[in-house]
Amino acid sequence: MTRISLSPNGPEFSRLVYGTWRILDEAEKPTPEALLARFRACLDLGITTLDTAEIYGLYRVEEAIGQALKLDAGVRQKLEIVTKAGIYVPCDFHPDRKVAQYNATGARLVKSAEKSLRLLGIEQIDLFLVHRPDWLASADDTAEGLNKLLQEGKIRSAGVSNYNVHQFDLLNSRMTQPLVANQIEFSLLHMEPLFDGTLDQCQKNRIRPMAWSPLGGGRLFDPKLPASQRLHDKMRSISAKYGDATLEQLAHAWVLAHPSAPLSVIGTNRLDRLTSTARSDSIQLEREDWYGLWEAAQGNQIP
């Protein structure tokens, strides 16, 4: 598995990242032993980076990960852990909350990071992301919290998620240590980062985007979606050239091919799909096929 430095001074992660958003969504909740086995399987595939967030599983996923990692300290030493904070919604876990809200104030970020460290059972977060821009938090306030966490060594590096280019520049201007990543939605079915400057900014700052939902939230396989039908047709015409690659593998390879060198976040709970997806790292799409997939997704030729 290819390894990628997030920035000139940032951490090195695996090119494919294991996302944990839905690890508790199965009908039968996985045991700590089952989750540990899944993390070991990721390591065997070269997937060493684990992505989670405070809000995942309505605030229960981090604890589940921590319980699994507690069973084998050696696994934790081989993993890079990414987590996010800043989204707060009413739920059974926090019955006092009445309205869904973003909170990226410095004090809140520090409190959330410290809670993540405790629940995950780790001493340092490799990458801590502000999950969403908070329109009521000043850049000075947000940066104060991130800078404090960096200075105290509670996080190794800081970044953001779902920030536009202006929000990123503003926050970055207040940081003592530059932001190293922007985790964004990017896929064949969500191409806005190609046009809104987000990926250009990543290249300018020499940081890596992390692509969440690289399969379009599963819509890539919706037979009723015209774009999905066209992409399946295109996949059948080029699959043999790439070792009988599946549409899922080609979709990840399409994301990975962008010159900003994105990392792609995998969201499956199935070991067979993890194993299959890991092959995406070795697929180097020819220019014509990359644009052919773009065309199939868009339903028209380039302008």
Ligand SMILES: NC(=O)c1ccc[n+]([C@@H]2O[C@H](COP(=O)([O-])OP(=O)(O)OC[C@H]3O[C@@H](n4cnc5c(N)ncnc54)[C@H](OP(=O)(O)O)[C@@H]3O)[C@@H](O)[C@H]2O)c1
Second form
Amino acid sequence: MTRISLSPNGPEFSRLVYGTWRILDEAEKPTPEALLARFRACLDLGITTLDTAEIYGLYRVEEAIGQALKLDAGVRQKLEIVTKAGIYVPCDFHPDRKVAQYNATGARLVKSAEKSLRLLGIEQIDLFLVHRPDWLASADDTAEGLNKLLQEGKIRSAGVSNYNVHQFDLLNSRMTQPLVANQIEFSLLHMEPLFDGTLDQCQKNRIRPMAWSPLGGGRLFDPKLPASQRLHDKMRSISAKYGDATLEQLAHAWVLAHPSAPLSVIGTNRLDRLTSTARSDSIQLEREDWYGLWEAAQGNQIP
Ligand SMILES: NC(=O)c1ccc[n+]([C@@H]2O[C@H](COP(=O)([O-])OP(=O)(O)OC[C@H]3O[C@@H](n4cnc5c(N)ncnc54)[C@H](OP(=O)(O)O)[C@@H]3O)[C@@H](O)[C@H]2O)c1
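Let me have the form predicted together with the named molecule next, following on from the form predicted alone.
Below, the chain from earlier opens the complete complex, with every other chain and molecule after it.
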């Protein structure tokens, strides 16, 4: 598995990242032992980076990860952990909340990062992301929290998620250590970052985008979606050239091929799919096929 440095000063992550958003979504919740087995499977495949967030599983996923990691300290040592904070929604776990809101004030971020450390049972977060831009938090305030966490060593690096280029530039201008990542939605079914400058900004700043929902959150396999049908047809015509690659593998390879060198955040709960996805790292799409997939996804030729 290719290793990628998010910025000239690190941190270094696996190019495919295991995303934990959906890990408690199954009717039968995984036991800590089952989760640990999944993390070990990731490590066996060279996927050493875990992506999570305070809000995942309505605030229950970080604790589940922590319970699994507690079973084997050796596994934690081999993993890099990314988490995010800043989204607060009403739920059974927090009946006091009446309105869903973003909160990227410095004080809130510090409190959330400290909570994540406790729930995950770790000493340091490798990458801490502001989950969404908060329209009410000033850049000075957000940066103050991130800078404090960096200075105290509670987080090794800081970044953002779902920030547009202006929001990124503004917050970055207040940081004592530059932001190292913008985690954004990017896939064959969500190409806006190609057009809105987000990926160009990553190249300009020599940082890496992290692509979430690289399979469109599973929509790539929705037979009712015309783009999905066209992509399946395209996949059948080029698959043999890439060792009988599946649409899943080609979709990840399509994301990875962008010159900003994105990391792709995988979302499956199935070990067979995890194993198959790891092969995407070795698929290098030819220019014609990258554009062929672009065309199939968009339903038209490039302008
Ligand atoms: N920063 C953010 O705002 C943000 C937002 C969303 C997600 N994320 C991160 O990105 C990660 C990945 O997002 P995602 O889960 O949406 O990724 P994704 O890989 O686009 O979608 C995963 C979904 O696709 C399904 N799937 C995969 N292969 C399939 C196949 N061959 N046929 C049918 N269904 C298939 C999976 O089901 P199975 O489990 O059955 O395989 C799963 O439900 C998350 O875990 C999270 O860490 C970040």
